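In structure tokens, the next block holds one chain alone, the form predicted together with its partner chain.
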Amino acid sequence: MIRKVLTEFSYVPAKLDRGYVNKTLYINVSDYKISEKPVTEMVKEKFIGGRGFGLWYLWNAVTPETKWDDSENEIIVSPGPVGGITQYPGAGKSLVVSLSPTTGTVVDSNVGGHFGPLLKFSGWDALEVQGKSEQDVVIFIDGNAGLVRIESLPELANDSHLLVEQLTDYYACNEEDKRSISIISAGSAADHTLIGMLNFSFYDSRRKAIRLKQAGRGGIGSVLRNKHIKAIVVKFAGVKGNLNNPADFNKIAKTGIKLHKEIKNGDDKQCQMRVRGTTYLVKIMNDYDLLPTYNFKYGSHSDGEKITAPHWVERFDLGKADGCWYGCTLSCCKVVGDFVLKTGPYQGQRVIMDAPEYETIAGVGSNCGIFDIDYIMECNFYCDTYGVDTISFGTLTAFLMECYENGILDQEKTGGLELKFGNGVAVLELLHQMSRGEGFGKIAGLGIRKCKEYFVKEYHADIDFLNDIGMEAKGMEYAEYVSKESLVQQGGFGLANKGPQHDEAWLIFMDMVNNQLPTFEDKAEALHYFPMFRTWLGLVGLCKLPWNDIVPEDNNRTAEPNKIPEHVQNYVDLFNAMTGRNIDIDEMLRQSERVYNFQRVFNLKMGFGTREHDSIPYRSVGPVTVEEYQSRQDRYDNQLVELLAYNPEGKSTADKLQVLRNYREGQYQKLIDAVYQRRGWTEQGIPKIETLQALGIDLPEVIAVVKKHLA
């Protein structure tokens, strides 16, 4: 393969110590310029690593004007201090943070694959990209030999399937070398649309397959392409069990053990993860009326079976090790073994592919009305190897089609495409149109928000009706959940620091079916303790699966069976293990909160984080249309009466609609009130300074920030 070398940079690798190298990576695209920087026991200790991290260093990056395809926009990689160890499963998770050019203001995606560990062992607990190629590069980094390199490698591929073939081909020594090697790359469609994802990769050696997992929410993708950085390869042969050099290594594999049994005893009673995966959730979501069918508008299908475990289990290369990093025994990540597309420049083509996830199957097959497990692998192939995040594709795809079918858009303005719902073909010559930068898919490519903007300006269409079905918030597309009949949840989606996605809290069950939340207290505690505890996993390098995804045999009789208080501990044990220090619950949530807060005026340093920016459309909230109020009338009639004491007989639909809108929407506003209070956080959302002294995250530069909004 051709190849130029544009600039190399030789160092030492460091060794580990408990659980930081305390360097990290700072390489700029602009004029390839590589450095390194010490990692500050204040960034340690206010900021943890990995999303901590990242925030961190992007706050240092940007200034209030900066936007997603400036030079000085950064991506961030960091695993955290927990992560790359082998005992515990979920280890193996990277951070990545940026500007998203859908939101405007900060992202982070988590991502598991080999690239963060192997980063660690090579000797950088973070690496720094900033800077805009004139040309596209790769950026190698070999941690063995401690080299770091830019170049130019003119014939890569575009789409990731083939290009970390080329590349693992390329820089690996041998087969067994490619177990060392680790890349991350975007594809054709990233290059085009804003809703661009990164691909993780790691070389699974007993089906001698490439595998790739996703960083999907934000955006990241494009920013990788928009600095013209085809790929990010980390290269580091000697992974051991030990090489984080933990301060109690007995520890880490005691807890590791207890947890390896846990899985071993019980997931085959629970939720089968090792044989199902997540598609366990497809039957479970359209049960309790939370699957999103035709854009959020109904929460369960009776096709909804069609798309269920059985049959993704059919099609699973089962029986090799599913983990996405070593040591995972939760082992979720399934495979297709062989695959044959259907369409596309790839077209009869045989894949080997990572299979759908649930929010891929809930979000481009079930929101989209099409319950075909062919079409949706077919589509979930393309989306990764186009570089495209699945949760935004389909989200976006449902609001289009719901566009499509009230007149909105019509064949003319989607250039032919007949995008009804049910329509897979459409949905594929969609993605494909994204991917070459054409047609209509280039508009569909802006995310929702901005298509919203576009088809009121060309085409007249109404904003409010716009607003009410197109399921964004600060601009990011909906994860794959119905939120209407959980007030608690939709707080859990609008309020969360990103955008709406589930990682921060998914309360549904306690609120909806436990009704364990019923004072606005309780909510606003759910929403406190939930997402900060959640937080912390991003903050070390820790996978959310095995927090709850497998529970101790003894949880029911625990106080509060919901947090599965052992596998607090457990993670309370491996930080302390970890780094030699002694914290207790309440500190692990404290460093949380810290994180949280700052994330918080992030988003208002760069001018977002008020409560307006909390607003969530009202498909999330309750039924937009009168079809949809029909289809569930028993349960809205019900509720006119018990909750309003409003008698719904006689009355129209479009009477009952309006004033369980006006309810409902009045419900979330007190909702975000006892939360902003429970947070520490002023009626317009803004972190008070008592909040941040008290946390310990008061640094002059925040409180600057926080004193322009209170003043």
Partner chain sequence: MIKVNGRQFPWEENLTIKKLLEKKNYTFPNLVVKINEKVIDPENFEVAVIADGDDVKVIHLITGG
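Switch over from the form predicted together with its partner chain to the form predicted alone, please.
The text that comes after this line covers the one chain and nothing more.
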């Protein structure tokens, strides 16, 4: 392969000390500058690692005027101090932070795989990439040799499944050495859309195949390609379980063994994650009227059974290790071993791929009215290799389909695509157009918020209707849960710092399935505690699934079973054993609350982050159309009687829709008031100075931003 080395940087790889290397790597692809930066005690104390490090370094890199495609925007990758251990399940997470093309403000996305741990073992707590190259480049980090290079490799493919194969073969010395390599890449659609995502590769030695995990949300893949970065490669050979050099290795091992036993004894009786992965959620969501169908109009469908777990399990290549990092016995990421593509540039080829997760199944499947697992797998494969976020693509496409069915779009406007619900052929062609950067795919690739603006300007569409049915908030497309009957999940989506992604406040299961949040006060408190707790996992490099997808047998007998207290204590123990510190659960939450409030202020710095930015589309709160209301008329009529003492008899559906809407929108505003108060924010959603002081995040530059909004 033709290669030109553009610059080279040598360093002495440092050993880790209690989870930290105490150095970060800075690379600017505009002038090919490479340098190292020390990690100060202040940064470790206040930002911990992972998402916290990413937010801090980005804060210092950008100004309020910086846009996502400006050269000063950065992509930061950091695994956190606990990340990389092999004793506890789910410890391979990387957190990625950047300015988002779709929201205009800071976004974080988490991803499994090997990159974060290998980066850390190579001598870096975080990687900062800034600038914009004039040509496509590859960044190569060799953690054993102590070498960083920026290279030009012009013969590389665009799409990830080919690109990572080429680069793994190129940088590996032999078959065994492929395990030492992990690659970040995007794909051809990330060149032409704003919903591009990042693939993180790892080599599956048992299947002798490269697999891809995704940092999906917020369009960071589009940022990577806008910088003309083809790939970032890290190579480190010699992974062992003690490389983090923890303060108390035995404590980590003991905590890990406890959870491994729990998974072994409990998983078959609980989620069966080891066999079904997250596909088990499809049936539950469909049964509880929470599975999005037809652009979130409804929560269930008679064909929902066709995409439930048993049909997926038949296609999974089971019996081999399915964890995305060493030591994860929960093993949620499943593989389809032999799939023949039916469309697109790779039609007829046999591929191995990571199977669709619940979010993808619901997004490109049921939400688009398509209940065909072969179509869903095809769509999943092409989204991944093209570098498109499956959640944004599914929610966006469902919105376009409803626009089509309401006459806002037609075949003339879509260039011949018949975007009716259920038309998988049209959906795949839309995706291929995004890859080629042509036709209606180029317009759709702007995301829902910008599509709404385009449709109003070009097609004179009704903006109020589009705002009601366009399932986005803050510019990010919704994750795949129908929240109409779950006030707390409405808040979980609307109040999330980055937009409606479920990783910050996935409360719908405990609210609608387990009925653990019955009162208004329970819901408001949950919207304080759980976003803080879940944020913490992203500070240290841990996956959220081992927290609540397996629970101790006696969990229901604890005082707060929804928090799974034993697992929370596990995390405190892991952190203390790694760092040598002595925090308790309260301090753990303060660590998280500190970073969470900092991110809120970061949004303020970028011109967002006040109450109006926490508004949500009415489709996520209640029925928008007459047909939606009438589909669940008994439920809604009963609510009018029981909650409002309103007699629906003899009233038109339009009248009842409006009365229900007034009530539900009022409830959402009351919830915002309660959550803001609980979080120590003003009525406009601005963190109070005394809140920031109490948390110890009252840095002068932070206070300066807040004071502008309090004046």
